Structures are given as structure tokens and as C-alpha cells.
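Heads up, the chain below is alone and in the form predicted alone; it's given as C-alpha cells.
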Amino acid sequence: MTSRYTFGGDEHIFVEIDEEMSLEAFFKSLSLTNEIREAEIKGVTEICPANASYQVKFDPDIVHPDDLLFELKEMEKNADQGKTTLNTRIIEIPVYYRDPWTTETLMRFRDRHQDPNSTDIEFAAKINGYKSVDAFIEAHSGSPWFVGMVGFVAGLPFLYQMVDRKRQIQVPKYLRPRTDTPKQTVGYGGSFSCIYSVRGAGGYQMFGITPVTIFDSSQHTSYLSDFMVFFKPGDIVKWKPINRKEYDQIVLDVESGKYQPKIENVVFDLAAFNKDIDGTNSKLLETLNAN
């Protein structure tokens, strides 16, 4: 991969890794982004890791655009471009599928949709050759996903499916885009799932809804009192189906100040990873349920 460096105005640098968005592409950005966060570089105000680039804010009274330039360059040469472990966590996040709130939503926009005589899950099962709903499901919530970055609105992550490429879902957001979509909200669009932090606009297809709350810039929320924002780029995700009963206790949790999300530590090798690529899911899986 050969990184392309451009500036962005004159506050930014945009280096994109790849022009096609895979795992290899994330661990080179996030791997970068760590380094050049650890460096400290005076004038260096805001790093944002994404799926496949980076973006590097910084002072241009303090450093010099081509100085930072020239540094960026240099970390990437002499980065240790073997390195396949990263030390992250394994979070299983309940979604109530088919719930009666984006499904009241989707269907006040069908005239934006591809398929106007099915929900956004039907269309999503239907294109990609799935017998049923249920099926579309179990393929959905049975593998992990990476969050590839955190961003668009506050709080929002990106999860790309760590299957490989045949079985990957694939789904086209909506032909326009809808002006409402409902908080923490499940969706889909292009290959990436995402978790609609706020309420607002949106055109990802709509699968579902988590009762965990995902942003909380009050930090009441028991497991935000550190920090406003609950994912970071390199969370391993594992989606757990419940039902309404479910949904509805775990809401009374979170707000209560009961509810802990299920975490686990994990080391993640991409080489073993993409050398067995089921059973490094399943050894993840196994770490999430062994407690």
C-alpha cells in the first residue's frame, strides 16, 4: 500500500492508505495514528484514524505544513510495517431487530426507498440471497466487526464485518436520504453497519435498535463517567438479538446506572486472522462468553 498525502486547507493533512477499504488498510491507520499520538508533536492538535486515511490537524503557526509533512512521511518509512497485534476489546452490544420505532420510521419514508413494498431488513435479506429475515439475522449478528472509526455526528461508529469478501453484506442507502431516523438506531449502508448516536437525518437502511447508549455528553450514563463517547476506533463488536422484554429491561438499567456493557480485553492478530479467519472469530467469541 502507498500512502497519498495531500493538504487539506491550511490546518490539515489527509493521508490516504488505500483506495480500497479493508483491514489491512484500518491497521496501517490505526497503527500511524497511535504512533504520531504517542510522538506528541508540538503544534499537532487532532488526529482522526478512519477506515482506510487519517486526518492530522495542526497549528501552522507552530509547525511548519511541510515540516509536518516531512515527519509524517518519515514515521510511516520507519514504522514497523510487520507489526499484526493490537491490544483492544470484545464488546457485545444487544439490538432489538424489527423494533416498532425505526419500523414506524422506515415506512414514513418508502418513497425513498428501492424497494417501497418491504422494510429496510426484507430489501436487505432479499439482495443478498438470504431465505428469510431470521437467516439475514443470524448472519448479521453471527460474526464480529471491527469499528473502523467514530465519527459523522458525535459518537457514531463505523463497523466493517470481519468476514470474508463473498459473505461481506452488502446494502445501498437509501435513494434520498431521510430526515429522521431514531436514536441508537442499527444501520446499514454500502458494506459498513453503523450505530446512529443521536436522533436525526440519516440514509443507512434501518435493521434495528440497542437500548445501550452509545453517547452522553452529560456523562450520566454510569460507563460514560470517563468519557462522553463509548466506542474508539480498533472495538471489536459482537450484535446480540434480544426481544422486547429484554429491550425494555435493559433501558431501566442504563438508566438506572445498573447496566454494564459486556467487555472483554482481547489481543487481535490480522495475521492469524486472515490465515483462519472463522476460528479466530470463534476464539473471540469464546473469550466474550467465557465470563
Contents of the next structure:
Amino acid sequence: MTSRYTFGGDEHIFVEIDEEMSLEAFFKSLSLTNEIREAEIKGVTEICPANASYQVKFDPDIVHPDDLLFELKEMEKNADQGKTTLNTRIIEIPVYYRDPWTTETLMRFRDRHQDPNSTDIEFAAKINGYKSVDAFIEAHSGSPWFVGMVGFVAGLPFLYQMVDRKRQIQVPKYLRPRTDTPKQTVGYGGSFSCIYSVRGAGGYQMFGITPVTIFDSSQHTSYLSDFMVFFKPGDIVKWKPINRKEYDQIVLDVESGKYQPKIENVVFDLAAFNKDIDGTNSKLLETLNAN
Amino acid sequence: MPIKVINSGLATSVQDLGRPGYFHLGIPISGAMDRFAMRAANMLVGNKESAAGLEAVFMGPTLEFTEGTTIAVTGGELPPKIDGETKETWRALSIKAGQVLSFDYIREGARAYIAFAGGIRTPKSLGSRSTYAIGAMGGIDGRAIQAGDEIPIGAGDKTIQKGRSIPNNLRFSPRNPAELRVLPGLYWHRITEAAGKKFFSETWTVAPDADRMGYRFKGGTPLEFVDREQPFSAGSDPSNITDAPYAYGSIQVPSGTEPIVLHRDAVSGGGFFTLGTVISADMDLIGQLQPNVKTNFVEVTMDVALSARRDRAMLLAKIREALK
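How about the form predicted together with its partner chain, since we already have the form predicted alone?
Time for the whole complex; same chain goes first.
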């Protein structure tokens, strides 16, 4: 992995760590952007980590683009290459797969889909070689996922499956984007899962919906009273399949302020993960379920 | 002192200079698309340049004042009318209690900025009053203004001289065809040399879908990509990349056909390659482009971008001086 540095006009430096997604590339993006944030470089106004790249926005009246470029390159050179651990949190997100709302929505947009005679999740199960949708849901919800990027629109997390590449779920996006997606839809495009933080257009396949509010600009949601966006890059997520009854209950609990997402602090070790993926994941899930 | 909205216009929203610092969570900077015009309007009425005003697109709102104050309209040429009498743009205008501000049709540009002495005082969200409708943030209840709204205004500077105006040579108006200066970069290497040359030599046209998130252009030759095996997770179209952060002003060309320049309400990232970025000095200009305006993208270097930025800052300094 050799990083590629390039200017985005006179106010941005974009750094591509790798052309393809990998946990290694993401890990480097997150570590470097954490260091850049801590360095409090004068003139830097935005630090955006993403899957396999990152971007810094700056005020060129305060720091010359060439000077900042030099500084960022130096930081990468001096970065502790041996550091493979990350202090983060693991979060359980309940998902009502095959719910009536995303199903109703996907039926309205069959003309934009590769396989108009299947639902999105049936299509995804089929092309990934699963015998049934249930088996597919088990795969989607069985392993933890890394939040590689928060964005596109406010508070929307993109998640990357923490399994080896040959087991990774791959699903193409819609042929043409939909003009509607229910809020909190759990979607899939390429090798990323996502949660739509707001209602709107979208091109990802729709698998289900979560009752957990993840963006609330009014901050009425109890667990979003400190900040309106729930997710951070680096969060680890475990999907938990739920049924209609559980879904309805959580919706009520979120509204009444009773709901608290299940969250535990964890240390993620990339080296240990690469040595033993399933073992590392089981330990993460043990921490999540310890209390 | 609230202002009553009688008619909202087309998409009139409260904007200031935006909310930097949250792009990594998908919350864009927002704020006036034409910041130069917003600053100038505020200066005319004696506000801080960062005060919140209204951004009107193509059509102005109709507003009734419950108290006398000073206002100014800048940006695109959208002539204001007070109780039906046409007034000048780029000038401090006094308006009395009970009078109604309306607008004639737009003569030039796309967006006008209305500043009120004292500034709009709607609640701030993450440090800014700018409306970001997708995230339901800022403005009035996170949306554009509507008939029936009451817009709160602060106490203005009473010492402002009525009738003062910004000299003609310091106003900024778009050229036709428009020129947008671009620093090539980002994923420029994804297109062939011939495609890159054509991108800059051809004339493009502003498409109808041009809004605060981004401006789409059409009419040029589809871009040719350099052959490659698509990287894992990038998607199958040659214009796809592994989802990455987007720069403000960056130019993405989905499937190589219609360039989109991201603006103040930009999506913060996505899976399309970008070939370069409109320089910061020309971002205001984009906000003044109407659909169907002919546009040329002009290749420039970083030195040109920085010197253009200094020129813009100089222009604002001259206005400050002229209004002293």
C-alpha cells in the first residue's frame, strides 16, 4: 500500500491509501486521521476518514497547500507502523429483516432492479450462493461489521463485513437509483452494508429496517442528546435479527426515551484478527454479550 | 421583531456562512452558495458578515415587516419592491413597519441574498443557522421558509446610513458563457488524455438538476476511461471507485456522461471518481448559474487558484473600505 496524495482544489488534500477496500487500508486511514486530529494543525477545518482513503480540508490563507501536503506526508512516514490496536466500541443493532415497509418500497421500484421477480434480499441470497434467505440473514447478521465511513448524507454509516474476502457478501446496487428509501433501512451495495439515516433516494438493495434512531437533528432521542449522530468511523456493529413484535416494542422505547443501545468498549487488534478471524470475532461478541 | 412570510418564493432558505467541522459525519458546511453576495448584503446593513440572511432562488419571497429596519439585496439581479415600488439592488434600503417587500422577476444570475439589519435570529444548529434540509437542520424547523412563518430578526445597527451602495465595479456578476476554473487532480488519471483535453475544450450546459447539493452539466462528449480491472469493492462501472470522501467543488462524472460539481450541501462521499475541483474563488459563481447557461471548464494550476482566491479577498476588502 503506497498512499497517493492529490489536491482537491485549493482547499482539500485527498489521500488514497489503497484502491481497494481492506481492513488494513481502513485501519491506516483511521489511525492517520486520529493523529492529524490530535496534531491540531493550524488551518485544518475538516478531517474525513473513509474506507480506504481520507481527506483533509484546510484554509489556504492560513496554511499553504504545499506545506500541509509536506506535513501530512511526514506524519505518514513517522506513523507507528507497528500499532495494530484500536480502542473502539461494539454496538448491537436490531434489524427487522423482510419488513413490510422496505418490501412495499422495493415493490414500487422493480423496474429499476436486476431481478424484478425477486425481492432485494432473495436476489442477494441467490447470487451469493445461499440456499435460503434465512441462511443469508444468518450470514449477514452472524459476523461483526466495521463502520468504514459515516457520510454521504448526515449520519449514514457504511459498514464492512469482518470476514475473509471469499466469504464477503457482494451485491450490485440497483440498476437505476430509487427515488425513495424508508428511514433506517438496512441496505447493501457492492461490499458495504449501510443504514439510511434519513428518508430519501438510494441505490443500495434493501434487506430490512432497524427501529433504532441513528440521526436526530432535534436531539430528542435520549441517547442522542449529546450529539445528533450516533455512529463514528471505527465503530463495530453486530446485527441482531428481530421480529415484528420486538420491532414495535423498540420503536416505542426509543420514542419514550427508555431505549439504550447495547454498547460495550472493546480493543480491536488487527494483527490478532488477521491471524484468527473467527476467534477474534467470537471474543468481540463475548464482550458484547457479557453483561 | 419578526418578519411575516406572505409568500415563500421558490426555495427561499435561511443561510449564513455555514457549519464547518462535521463533514466527516456527513453533515456538509451549507451556508450561502454565493458567499461574496451574502457578505456584501450584510455589510450594507451594518451586520457582521457572518450574520444569517435569506437566499432566494430564481424567485423572491413576499415579506411583511412589523417594525422599521434596513435591508439590502445582492447577488443575482432580483429587483426588490417595497409596497410595489421598485428599488435598487446592492444598496441599503429602509423599510417601515407594515410595509411589504416583494420582488420583480430575476434579470440575471440565479440567487439573491437578502440581509436584514440585526440578522435573522432563528435557533442555531451546530453553530450555524444555515438550512440543511436533508438533515432537517438550521433554518425554520430545518426547512426552507413557508407562507405563515415568522422570521425573528435581531436588533440592528441604527447608525447605518440609508442609501449607501456598493460601487458597480465591486459587484460581482457572472459572465456568459460562464468560466469555471478547475484544478485537475483526485482521480484525474482514470480518464484518457484525449478525454481530459475534450473535457476542457468543449462547452457544457447547466442541466435542470442544479441545486444546493450540486450542479449537473450536460452536452459534452462522454469521457473515455483508462482500462483497468476494477479494484475489489469499487463496483463494476469504470467510473466507480471504492467509496471515498468528496471535496467541495469536486467534479464527479457518473458513467462518464454528465459532470456534477458538488456545492455547499454536498454529499460527503461516495463511489464515483472525481477528475478535479473547481477552485474556491469560483464556487460563488456556480450559485449564480441558471439552467441552460453555457459553461466552460478552464484548467488552472494551484498558483492561479491561490492568486484568484487573493483577488476575491481583495474585492471584499475594497467593499469594507468603501462602506467605512
